[in-house]
Every structure is written in structure tokens, then in C-alpha cells.
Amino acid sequence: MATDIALRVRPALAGFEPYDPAFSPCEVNLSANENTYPLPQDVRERIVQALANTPLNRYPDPLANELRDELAAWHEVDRSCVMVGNGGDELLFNLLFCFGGPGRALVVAPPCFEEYKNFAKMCETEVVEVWRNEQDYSLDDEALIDAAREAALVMLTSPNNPTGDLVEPALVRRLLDETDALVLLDEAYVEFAPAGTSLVSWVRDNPRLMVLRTLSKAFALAGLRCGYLIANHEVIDVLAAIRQIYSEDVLAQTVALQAVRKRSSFEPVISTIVKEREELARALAELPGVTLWPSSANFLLARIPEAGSIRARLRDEHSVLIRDFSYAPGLSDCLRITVGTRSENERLIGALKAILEVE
């Protein structure tokens, strides 16, 4: 018997579809901005030992306080200024659930992480888009300031996904000084940026600034789903009151704690990825018809004529998967390429040369 389920869905949620990263089985996956290197051996050993001693018959600490303490010590803030989430996505949604809603607006600067907009719509929050420059993807500072004056929230990514560029600290300063909006700086990829890029130290003196971080990228734990927010304790208190209980399970807390304690072991891998990014950029720039933008993340944005077709041929003929953004507004003929290992990057370049018929 037919049902009327679609008519029963809340109007704000009508039309949403399941998230689809367009993954296909392949030998080389450079599509998801993951750290494709294995965990450092000493980190892996610590994790295995800790997991073996983790009981599964008890509920986890709802707020992951031991992990919060470690993160707080790292970033030199009080535990009350740290919230752990089931990936950064949970924290983004909860921020909009708390501080968005009917009659309130979120300001974003596309092209950027599409989930900001999706989560805002789910929370019935108006989205104000201040588009980046079509040529170099730079931000329009004045337009952002003007939009933020009437907004509840501003969300900016630094480095930005998918363009790879950084938000200037001067713009963040102006948003804090000249508007009343809550300002989120999403630093999911900041470990790959130059030293001193992060603005997490600003949180102590700026109660409307929030910084989002994750273990999915630099820490090679995308499958774990663990992110965290550094913010004023009043923001954290509100999030703690509405979050889903036990959203960060006991195994995730255990693994994340060991990774954070052994974070120095990831530094050689991060340095290698940064070097490989520059090598990959040089190789891509030498290919005919390729336009490339500078990146401070672990990926590159490249414009290649007939990008959608090239992406398909890479997948079907060479078993190499990258992300196609050519369908997205402002990103015509653009592909996003994760920086992989040396062998993965070389395989990509070899495949592109074959497709483009480069000697």
C-alpha cells in the first residue's frame, strides 16, 4: 500500500538526499582529502595496546573528558573551552542547531564546504552566500563584513576546501571587531599550512571566535570520526546541553587520546605530504591546459578542459579516483586532487599524461 511519508516530512527537510562522495572501487583513491600514509608505527602500537585494555560493557564518558583534558593542554586552554564531537560534522550541525534557526542567518563564502549550507537548511537558518573572486578565489572582505553585520553566524574555512587558500587574520579581526556574529574558523587542514597559521590562540581573548579542528586529515583517522571545537566556555556549555549523548564511543575516545598524546610522531608524515604537494603541483602545472591554484592544504584544485570526462577516464582506464567539482557553481572544469604518497602521485601524473597524450 502506498504511504504518504513524503508529505509527513518537516518542510525544511524535504528534498534532502543521502550524502554521496561518489566513491568507486579503485587502486588509488585521491578523492577524499584523506592522509593516505599509514599510521606511524609507534602510534599504531600505542593504539592497539590501549584498545586491548578498553572495556566495551560500559558506556563511554559522555563528554570525553580525558580527551578534552589532553586537547586543552595542547592548545593551552581550559577543559571548559573544548568540545569533542563525532567528526567535525556533528559540531557544525550542533552549532547551527543552537545558534541558527528561523529569523537568523549564516554567512558563508563559496566555493566552500557544502555541508555548512546543508546543515543550515536543516536547521531552518537563512544562508547568505558571499561568493569568492571567480579568478583567484580570494575573499571579498568588505562584502563579508557587510553580510556579517546582520548575521548570527559566519563560517570560514582556513585552508579552504576546495580552493586551498587561507583566511587572512586581519579579516577575522575585523569580523570580531565590526560585527556581532559568532565566527567559526574551520581549521580541518591547518596542520598542512605554514607554522603560525592557526588562530586557536585567539579564542582566549575573543569570546565570539570558535575554531574547529579534526583528527581526520593530518592524523590519518578519517574512519574514526573525531573532531573538536575550541570556543568560549559559554558556547561549549550550550553545545554540551543539546548534543546527542554518547556520540563519541569508547573506542573512538581511546584511539583519539593515543593519537593526540603521540602527535609529534605525525610531524614527519605531515612534512612529507607538504613536500609532495609542491612536487605534485609542479608536475600538474607542466601539463597542457592545466590551471592550478596555490594550496596550504593536503589537496590541490586544478582546472582542466573537459574535467568530468578526464575524471571518468582516470577512474575507468587507470583505477585512479579524484574528486570532480566541475558541476559546482564557480568551479567549472575543476578537479580536486588529494596529495598522496610519492607512488600514488606519480601514478596519477602518468595517467594524466596518457589521457592528455603528453610524451
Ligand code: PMP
Contents of the next structure:
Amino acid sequence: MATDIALRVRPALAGFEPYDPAFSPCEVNLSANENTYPLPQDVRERIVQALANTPLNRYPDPLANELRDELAAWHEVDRSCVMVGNGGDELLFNLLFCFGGPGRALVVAPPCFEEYKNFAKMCETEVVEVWRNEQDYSLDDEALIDAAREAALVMLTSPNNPTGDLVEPALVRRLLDETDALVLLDEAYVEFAPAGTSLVSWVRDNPRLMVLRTLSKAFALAGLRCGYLIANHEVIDVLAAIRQIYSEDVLAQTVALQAVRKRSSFEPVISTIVKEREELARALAELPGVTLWPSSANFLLARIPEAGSIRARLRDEHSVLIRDFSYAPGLSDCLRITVGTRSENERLIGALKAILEVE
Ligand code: PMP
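Follow the form predicted on its own with the form predicted in complex with the named molecule, if you could.
Next comes the full complex, and the chain you just saw is listed first.
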């Protein structure tokens, strides 16, 4: 019997599709900005031991306070300024759930992470898009500030996904000084940027600034689902009150705690990825027809004629998966390539040379 489920869906949620990362099993997966290196051995050992001692019959600590304390000590803020979430995604959703809603607007600067817009729509929040410059993807500061004057929330990404560039601190300063909006700076990839890039330390003196971080990228824990927000305690209090009470499970809390405690063990792999990014950029730039943008993240954005078919041939003929953005507004013929290990990157370059018939 036919049902009318579609008609019963809350109107703001009608028409959404499940998230599709366009994943196909491939030998080399450079499609999702993950850290493709193994976990540092000492971290792995600690995690295995800690997991073995984690009881599963008890509910988790809803606020993950041990983990919050460790994150707070790292970032030199009070525990009351830290909230943990089931990936950065949960925190982004909850921010819109709390501070968006009918009659309120979110300002974004596309091309950027598409979930900002999706979550805003789910939360019945108007989305104001201030597009980046079509050539160099630079931000339009004046237009962003103008839009932010009328908005509840601004979300900027530094480094940006998929363009790889950083947000100038001066723009964040102006957004805080010249508008009344809450400003979320998404630093999911900031560990790959030059030291001193993060604006976490600004949170203490700027109660409308919020900084999002994740363990999914530099800390090689995308499968774990753990992100965190550093913000004024009043923001954190609201998030604490509305969150899914046990969204961060005991296993995730246990693993995240070990990884954060041993954060210095990740430094060598992070600097290797940064070096490999420059190596990969050099090799890609030598290929015919490739335009590259400078990146401070663990991925590169490359424009190449026939990008969609090149990506399909990489997958089908060479078992190398990268992300196709050629369909997306502002990103025609663009591919996003995660920086992998030396051998993964060489395999990608070899495959591209074969497809482009370069010696
Ligand atoms: N922000 C940006 C810019 C991202 O690219 C991602 C993941 N792709 C996230 C946030 C969310 O990451 P996670 O939910 O894995 O923490």
C-alpha cells in the first residue's frame, strides 16, 4: 500500500538526501582528507590498553569531563569553555540548532564545507552565501562584514575545505568588532598550517568567537567521531544543555583521551604530511593543464580539464580514489586530493601521468 510519509515529513527536512562521500573501494584512498598514515606506535599501544580496561556496561560521562579537562589544559582555557561532540559535525549541527532558527541567518563563504548549509537548512536558518573570488578563492571581506551585520552566525574555515587557504586574523577581528554575530572559526585542518595559525587563544577575550577542532584529521581518528569546540562558557552551557546526552560513547572518550594526552607523538607525522604536500604540489604542477592553489591543509585543490573523467579513470583503471568537485558551483573541473604517504602520492602521480600520456 502506498504511504504518504513524504508528506508527513517536517517541511524544513523534506528533500534531503543521505550524505554521500562518493566512496568506492580502492587500493589508494585520497578522497576524504583523512590522515592515511598509521597511528604512532606508542599511541596505538596506549589506546589498546585503555580500551581493554573500559567497561561497556555503564553509560558514558555525558559531558566527557576527563577529556574536556585534557583539551582545556592543552588549549589553556577552563573546562567550562570546552564541549566535545560526536565529530565536529555534531557540534556544527548543535550550533545551528541553538543559535539559528526561523528569522535568523547564517553567513558562509563558499566554496566551503557543504554541511554548514545543510545543517542550517535543517534548522530552518536562512543561508547567506558570500562567494569567494572565482580565480584565487580569496574572501570578500567587505561583503562578509556587511552580511554578518544582519546575521546570527558566521562560519568560516581556516584552512578552508576544499580551497586550502587560511582566514586572515584581521578579518576575524573586524567581524568581532564591527558586527554582533557569533563567529565560528572551523579549524578542522589547522594542525597542518604554520605554527601560530590557530585563533583558539582569542576565545578568552572574545565571547562571540568559537573555534571548532577535530581529531579526525591530524590525529588520524576519523572513524572515532570526536570533535570539540572552544568557546565562551555561556555558549558551552547552551550546547551542554541541548546535546544528545550520550553522543560521545565510552570507547570514543577513552581513545580520544589517550590521543590527546599523547598529542606530541603526532608531530612527526604531521610534519611529514606537510612536507609531502609540498612534494605532491610540485609533482602535480608539472603535469600539463593543471592549476593548483596553495594549501595549508592536508589536501590540494587542482583544476584539470576533463576532471570528472580523469577521476573516474583513476578509480577504475588505477584503483586510486580522489574527490571530484567539478560539479560544484565555483569549482568547475576541480579535484580535491588528500595528501597521502610517499608511496600513495607516487602512485597517484604515476597514474595521472599514464592518463595524461606524460613521459
Ligand atoms: N569541518 C570541516 C571543514 C571538514 O572538512 C570536516 C570533515 N570533512 C568537518 C568539519 C567535520 O569533521 P568531523 O565530523 O570528522 O570532526
